[in-house]
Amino acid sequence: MSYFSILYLLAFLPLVIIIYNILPRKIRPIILLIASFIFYFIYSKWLVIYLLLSILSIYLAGLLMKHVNDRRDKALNEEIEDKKKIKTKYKNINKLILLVTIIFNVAFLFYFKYLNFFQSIFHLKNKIIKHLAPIGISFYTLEALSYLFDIYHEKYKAEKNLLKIMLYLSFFPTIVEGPITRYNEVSDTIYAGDKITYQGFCYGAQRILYGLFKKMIIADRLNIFVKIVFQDYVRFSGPIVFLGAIFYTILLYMEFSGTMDIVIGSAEIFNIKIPENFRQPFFSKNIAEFWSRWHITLGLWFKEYIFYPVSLSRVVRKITTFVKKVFNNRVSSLLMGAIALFVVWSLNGLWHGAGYQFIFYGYYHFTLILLGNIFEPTIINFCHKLKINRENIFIKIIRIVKTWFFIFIGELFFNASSLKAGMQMLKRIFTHFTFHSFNKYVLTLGLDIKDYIIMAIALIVIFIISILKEKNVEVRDSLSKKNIVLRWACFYLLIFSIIIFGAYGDGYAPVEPIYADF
């Protein structure tokens, strides 16, 4: 039951909305919890047991750390001396609780997602039979660990109500593909049980329709072309392979951001605000900016729980202090950032998938961001001396298009069946760059002129909306203030566009939820 399925949109979600709204406020969070586990059971069947074990471990670990902190505070109030020793003692106990719980949860993730991959690396004989992983395991594991880390660092107190933790970690709109939420971001609204409002329902429904528009009109339409090119790339010249990489990047964005629109819209109906996961990434002028706008919650997770702890760790500080004495502050700070970035992108690549192509994908972006950090001051000084305004619209466009090229190459490896296939595709782009039969393949690999026209119009609509959002214009607020005829004309136009121009039926193959596999 994907978020784009008829079962979810016309049966499951409406039924949950009706039952939720007719029952008393105290019961509503329970309805969301029951709905979440039904949703997850439909997806993963009895693998739901692993979700339950993860939730229980996180809940108990949080309570244990709270209990340790309470004992520490009591000891500090009773003792006059050795306060530092008392703090160290109880902190070490919490470290042990944290470590054991992390190992317990990451062990599930490793078993389902990485065990076969690491067995192949070390050429171990006993191969694990291929098995299905619990859906969304990478997402809910990161959410669970964020709660645990925050409790350890005492950013807030552990939640005593098990049902609240269960709902936070299993909430059906976010359980499959995120966004990766922090407990303090949603704790006030997710268990409030507020009645559904007319505005919340309308705004949520509008967001869901916009997600369907992106996915069904663009992503699903591109799917056949992308599949053929990536599966049989040796047949095609460089331009077709590169076009396949471009189309896959567009497909990925439309599918993933479209899913986020449905997820955020579904939560919004229940007055639950969850964080945005995209912020017009294709307006980025460099790779670092792109990753601050794409899959935002994942980037923030790595920044908060990996980048900062690594860069501020004792080992890294010792290394950078030594480098600072030998060289200077700039080299020292660059090295500190490089070490932390290397760890982040090593884990980021592996998080996306168990394969050499994903590891390469991580190191590819690490290299681009590191080179940007190294050369950015030099480029700024160069432009200043030549009086080049980097904010000039033409310079901005050049920088944006340059960023697109690097993103397209990165996504080529992301979607390649293996690192070898990715390298061969990249080689073909530069060594088989001929436009022979280009027109033939462009119009025969699942797409015709009508498809390109429909996609072009849809992309223009999305581009205009993106520009408005980039200018901090809240499109739905602006539309709600318009004349009722114009407002409903826009809604009906959106609905009928999806019905008439959506890519479904004979000749089309809808995109399977891409990030659900992560």
The other form holds:
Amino acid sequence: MSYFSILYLLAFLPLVIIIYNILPRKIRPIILLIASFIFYFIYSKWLVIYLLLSILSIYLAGLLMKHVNDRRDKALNEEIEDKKKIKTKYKNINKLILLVTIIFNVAFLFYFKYLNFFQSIFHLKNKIIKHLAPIGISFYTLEALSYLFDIYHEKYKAEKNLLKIMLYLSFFPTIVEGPITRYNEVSDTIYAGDKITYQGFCYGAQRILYGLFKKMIIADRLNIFVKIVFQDYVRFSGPIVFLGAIFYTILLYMEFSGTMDIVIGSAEIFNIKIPENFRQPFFSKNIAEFWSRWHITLGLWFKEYIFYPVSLSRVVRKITTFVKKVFNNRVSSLLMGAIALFVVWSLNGLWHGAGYQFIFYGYYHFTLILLGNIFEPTIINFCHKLKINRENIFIKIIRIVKTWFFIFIGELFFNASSLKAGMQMLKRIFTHFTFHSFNKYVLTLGLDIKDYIIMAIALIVIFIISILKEKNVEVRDSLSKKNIVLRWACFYLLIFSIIIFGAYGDGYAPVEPIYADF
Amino acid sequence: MKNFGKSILFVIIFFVLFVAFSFLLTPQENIKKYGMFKISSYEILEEKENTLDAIVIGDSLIYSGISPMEIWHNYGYTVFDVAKSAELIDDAYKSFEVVIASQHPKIIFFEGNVLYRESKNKPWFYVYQELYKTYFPIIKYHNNWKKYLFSSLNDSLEYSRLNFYKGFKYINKTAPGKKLNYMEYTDKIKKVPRENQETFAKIVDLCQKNDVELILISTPNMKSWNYSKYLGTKELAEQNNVIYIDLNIGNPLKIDWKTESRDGGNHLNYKGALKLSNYIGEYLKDTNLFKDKRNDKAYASWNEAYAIYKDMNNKQ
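Could you give the coordinates for the form predicted in complex with the partner chain, as opposed to the form predicted alone above?
Complete assembly follows, chain above in first position.
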């Protein structure tokens, strides 16, 4: 049951809303929990057992760590002996609990996502096991690990109520494609059972419609073109292959951010606040900024649970201290960042998929960010000497367009069937650079001139909304202050543009949920 | 309460606009005569009156197995599939009435599988399917906006109100069928349920009144067809003095069940459909009742439809 399906939008979600709202406050979170497990069961059937095992493991580990911490506090109050020793003793116990639970959870992820890949690396091809992975395993495993790390670091107390943890990991709007939430971010609202308000409902519904607009008018329309170009790239000239990469990037953004709109909108109806996953990524002036605006919750997860621990680890500190002595402070801090970034992007690439093209995708971004870090001061200096104002609008546009180019190339590898195919496509862009037959292909690969016009109009609408968001204007707030005629006209326009201009039915192939595979 | 009232008004306006857009986008050819919802419910009403040579009535076996566009391309005959999932004979009779009111085909094929489906065993999706088809025409015809907007632009891929599948559904998946002995001989007759026999007799009557030849046909189907059903259908055909063609015994179409089924022998895939469509084309040719209309200007839209049909298939 995709978030874009009629079954979800016109049956499942409305039914949950009705049942949720008519029942008393105390029972409402249970309704969300039941709905979440039904939703999950429809998707993954009995693989739900793995989700349950993850839930149980982190719940028990959390309680155990809490118990250990309580004993430590008691010992600290009672014993006169060395407090540092007591702390170390109990910390080591918690470290062991943490380690065992991490291994337990990551083992499932490894089995379902990476076993085949590693088997093929080590040429164990005949032993490859065919299996379906539990839906959203990459997302809920990271959520589970974040809970464990936070409890270990005593950021908040372990949850005693199992149902709360169950709802946190299985919540139906976020289970398939995220965002990757932290327990303390959502625990207040997710289990509150607040009544659905008129405003919350309207805002949630508007957000869902905006997601449908992005996905059905743009992403689904581009799908056939993208599919043909990526499957059969040897047929096409460089500009068409590059256009395929551009279209895929647009498609990916519209599909993923559109899904996030539906996810956040669905949660908003129940007065549950889910963190944003995108912040106008295509306004980024460099790759590092792009990754702080694209799939934000994943970036933050890696930053908090990988980047910082690695850069502050004993080994890295030793290396950087040595480098500091031999060279200088700047080289040492660059190296510290580089080591941590390398680990982050190795894992980030692998998280996106078990394949060489994904590993390459990770290192590609690692290289771009590292080069940015190395050359940024020189470029700033250079601009300063030549009196170039980097904040000038034209310079900004040039920087943004330059960033787009690198993003398009990265996404080309991301969607390529293999690393080799990605390399060949990239090569083809330059070696077969001719505009011969360009017009013919542009208008015959599933898109006609009218499709382009509709897409252009939709992209302009999204661009305007993005500019407003960038300026911290909440479009829904502004719209709600307008008179009812204008307001409703906008809503009807949105609804009927999706119904009429949506790319569905004969001749279109809707995009499958891309991030649901991760 | 104020918000409740506002919500109701919002929904009412939505429905008014919904109907208005539906009307605008539904094929206008026969809309005055049959109305928007009826056209949406019966795709065949999108066709110009009295332009069809033959019609095939049935269930998913028909819309998966017979492609009218292939018959048009190879023989120049105009055929239309009037078929829906898990079709019931009562609804098939209603379809017959609609067909006869708008078209005068010389031959109507009737899929035997429908005879054994009883109304009391209606599947859950049946009502939903009917409602959806009838009352949400905009979902089906939404792409017709291309006819109205930017009409001065001459593009290479023209979508139109033209029906380019003529009731067929292009599915090119493959899932091999394994029950190769499904037509094993038995003398047990699986009788067609009494109520269905009565409805079938009404269909025969209607055909006779309108001078249409009715042909019972059982198309290749490994999963739900068998020798007992063949005997039962044969008996019914004899009782009603109707021709019966069985395409299962001895596998006359040489269906390769490894590659020509989309779901383990239940339905044919596109490859299998090419064989069955050619069989129907050849059958119609042998009757000497029909002219090849491929060069007839009055049927130019069928050539146009074929070009779009091919293009659509290539993209999937």
